[in-house]
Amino acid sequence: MTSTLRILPFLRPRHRPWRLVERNILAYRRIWYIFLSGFVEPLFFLLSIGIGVGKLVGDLDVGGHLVPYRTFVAPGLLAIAAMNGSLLDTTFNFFVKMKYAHTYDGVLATPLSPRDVATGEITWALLRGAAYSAAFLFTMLAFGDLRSGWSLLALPGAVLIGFGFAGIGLAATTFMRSFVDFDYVNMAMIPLFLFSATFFPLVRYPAGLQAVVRFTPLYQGVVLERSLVIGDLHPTLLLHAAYLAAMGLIGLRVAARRIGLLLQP
């Protein structure tokens, strides 16, 4: 990869980044199998709580539109996809390369910047991410949980919640010594996976904890989500909206500062 990098020094800054991701989809090609895992859990999801648990819930309100709780339970599930989908490649993944494979030092010997390897690799995860989330969205069309026009939306949603989870992943990882460090991303992922409004109305939670839920980052791709698929639009939309982009914008800065300050003292 490196000696295909250096006979390309024209190339413009715009397209370096995606040398990234040709570099990870030559790598993954062989064992491709390892992504379907993110296609089929949050399928076995849905079908397990989103139906059999549906079946002893049955129709919520929402905005004062009536829909089974599976419809309900689906939009949630996509902004998990989406947020799993992306940090597995910005977290484990980058970190496996940057500290063992060593393959960002041969890459930083390039034209490439380290701002154009934190772009590469959000850009890779938003791929990944996009991919998984475009997957369940045609589950939902075929189980009927698509109730409005809007949810045409949803994929671009799922890419935008994937772009703040994979920014502030790729900064996190930077700061990450060892392994033992994924323990804090796991004790920041399954409170978010429990406490997002993805299972349960924000109503349901005690006052205390709906206050926190409120400014949870999940959370906003959850609402964005189920509110382009039920039809139940309202500009605040706009502010999870750019919630989800801050996070990312933020995180692509750090992760681009601190790949410099680690790999080109």
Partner chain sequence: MNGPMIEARALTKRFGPFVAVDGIDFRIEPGEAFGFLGPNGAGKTSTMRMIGCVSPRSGGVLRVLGLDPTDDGPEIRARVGVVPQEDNLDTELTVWDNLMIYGRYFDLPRREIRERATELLEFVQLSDRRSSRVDPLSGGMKRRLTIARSLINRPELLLLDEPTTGLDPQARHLLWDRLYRLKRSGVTLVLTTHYMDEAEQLCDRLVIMDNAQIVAEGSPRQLIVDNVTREVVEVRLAIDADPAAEVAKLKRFGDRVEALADRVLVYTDDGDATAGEVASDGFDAASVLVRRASLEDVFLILTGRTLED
Contents of the next structure:
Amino acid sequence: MTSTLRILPFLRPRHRPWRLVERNILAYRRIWYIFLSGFVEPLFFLLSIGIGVGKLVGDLDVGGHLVPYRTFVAPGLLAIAAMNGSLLDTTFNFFVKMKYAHTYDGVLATPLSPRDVATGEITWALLRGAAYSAAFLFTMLAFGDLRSGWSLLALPGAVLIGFGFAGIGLAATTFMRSFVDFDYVNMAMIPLFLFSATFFPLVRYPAGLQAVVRFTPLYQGVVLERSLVIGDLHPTLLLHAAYLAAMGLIGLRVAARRIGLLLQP
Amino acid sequence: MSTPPLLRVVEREALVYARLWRGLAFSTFVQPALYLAAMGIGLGGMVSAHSGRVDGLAYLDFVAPGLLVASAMQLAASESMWPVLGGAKWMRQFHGVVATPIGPGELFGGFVLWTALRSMLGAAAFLLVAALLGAVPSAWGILAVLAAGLCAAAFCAPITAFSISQDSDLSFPLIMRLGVLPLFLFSGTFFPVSQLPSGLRPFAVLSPLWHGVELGRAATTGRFDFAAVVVHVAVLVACIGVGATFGVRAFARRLSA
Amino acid sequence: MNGPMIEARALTKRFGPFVAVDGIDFRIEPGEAFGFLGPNGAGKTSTMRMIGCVSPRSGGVLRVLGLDPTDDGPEIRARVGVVPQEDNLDTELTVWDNLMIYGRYFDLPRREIRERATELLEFVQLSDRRSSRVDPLSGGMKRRLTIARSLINRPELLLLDEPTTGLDPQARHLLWDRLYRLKRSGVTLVLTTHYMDEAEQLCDRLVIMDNAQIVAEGSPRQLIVDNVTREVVEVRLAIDADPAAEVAKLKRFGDRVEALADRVLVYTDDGDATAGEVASDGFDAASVLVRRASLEDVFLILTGRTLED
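Please could you give me the other form, the form predicted in complex with the partner chain, since above is the form predicted alone?
Below is the whole assembly, all chains and molecules, this chain first.
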């Protein structure tokens, strides 16, 4: 139980990682419009791909339910938004604060530890992602794209996706030497974005590729969200969730260790 | 014989570019292939099954020129923000350039020209990949590279003029999210603008990207209306002209002060 | 508090094969102003980082506030203030918010931080800049804000790593004045510097570090008395002179001579007399200057090198 609490600081509001969240709230208080602009990004995608392209695609069959393309693609976009959001905070933004602004050198001179920094930044990424995901879910509700009561779990699902990518993103960033290394982030994100059964169902991939896609991280999130909002539940969803949780936990561990090595040599 | 100052600016940028080949190889060749495979073939397969042709074209043929020009535009837009402010404020290499016989106006012109050339290089690679995937039915397709370069310059000139006058990069993510992204998604790239709600259609015509995409599509498909081509080119050239007017002044103000 | 503020025995820091701090011993008492003096790379910053519990020691014993940094890092850091060599203020926040969030890192109640931050801004003369962003502040202002920030938790011990490097003389004097007031209020100051005048101004006691080791220890006055003569005659050489040959000629005038690139230092107890002898001997010097011996001379004599090269 205590180890769970250490991992999920949101359950212990007096816990030190919350100070990093406070710090980010202070930083965004003056640039709230940038925070707000994050809400529209998935919305634009929904209108363009879901509705615009959706008109060209028509209806399709998801787990025995015939749904409009928009309903099919929206949970995929939700998963993508959760991934993008938490990667932005934990890769690029984190790198700038660590290497250039030296923000964490100041933080670590206080009672806070490298682990608090890692957990705090991940918590912030998740809270921010949760806000965007919640807004997007309301839009889906307005369009009638939430087909099942299980949709209530779509928000925790999005947070879980965010957690998985936040952990791995933070850990990967501690290995980066300069901005040029961010090319690798792009090289990973673009194929995931395009080929995680987000824009078209798995059956449309060549057989060999299908097997690969099944093991990619974003695919877990897409399946999870899509099954929840359409109400196509099966026990394997737990595996997808476990995959994402493991990714986040391992990432968090590695990141905390590496931040300690980098900033407290 | 001496090299014109404008070209010396281009030369400098090219040297920097050559050092970053790894990430660029991915974004230049692999990324277009991935986008075309996902959108053109994966999604396109579903479109063909349901609606057959889009604007009389196979979806792959429809979306390929859209993606080609739109990616040139996205590259040009982001290159016109952070690197410009970086040159003026963070790394300050622009100040180093104008300390030589090269003037601020020439620096601006060279920068826009370089960004257009670089976008064309990317567009040429994109076109090659698209042709290999069978998405370029017409030999006129080669002109799509010019359309991409023109469109890139039409975005680069005004955005660069804006960026040079900024004091922080706070507005850049806003431009990407509220400007570049909606243009990318609603300028006839993924679906015809005729599908937009009637109230929004006139706005698409105002989008420089739409003009660029239409030009690119005219080239790759070989189907064009001469008058329309003239209008598209004129709009893009006008964007460059307006951007250059402000840009030359803004560069002089920031760098010669 | 009973016992020393900081105690180190055989304290060592290694980075791979490189030894940054090589088994040093020192003891700092409560209320003292203690300095680590030495050239760049002598091991001062590594020592400070170990005291500040942000760098684990490689060997030896270290007690800070009676606690062990290995086990009690957060407890120690809660009672220490740190002014790092390079300002690491939070550039995304305003002056005021920098103090607010720093207080929060120490888990202080907001009310208390607000009162403390108001006092501290007054103390470092930045009250009129409280809503400013950090970026546009001058170097001296940033330094003062960093000091204010380091005091937000009312530390018993303040660590200052090269507090005035890179500042103009006016900014330095303002900072020294503030540090002097802090010392009078009972805060223990530990600072590193490669400025002699700073060490003489601020430190009750100091150690001189060179090549990862402590080469001398004492009060500034005592170090000079123990190691140098009372005065120094600086003989600036003619531009085409050969220093080695000149040194040989000057040797007989003082207890000791040191050759630098452009001048020769002659150590003597009566500078004016020695300068007179040099002049009457017909020695060909560009100029001759008499001054009191300083810590710079102590360092030069102990290590054979000047501090700032």
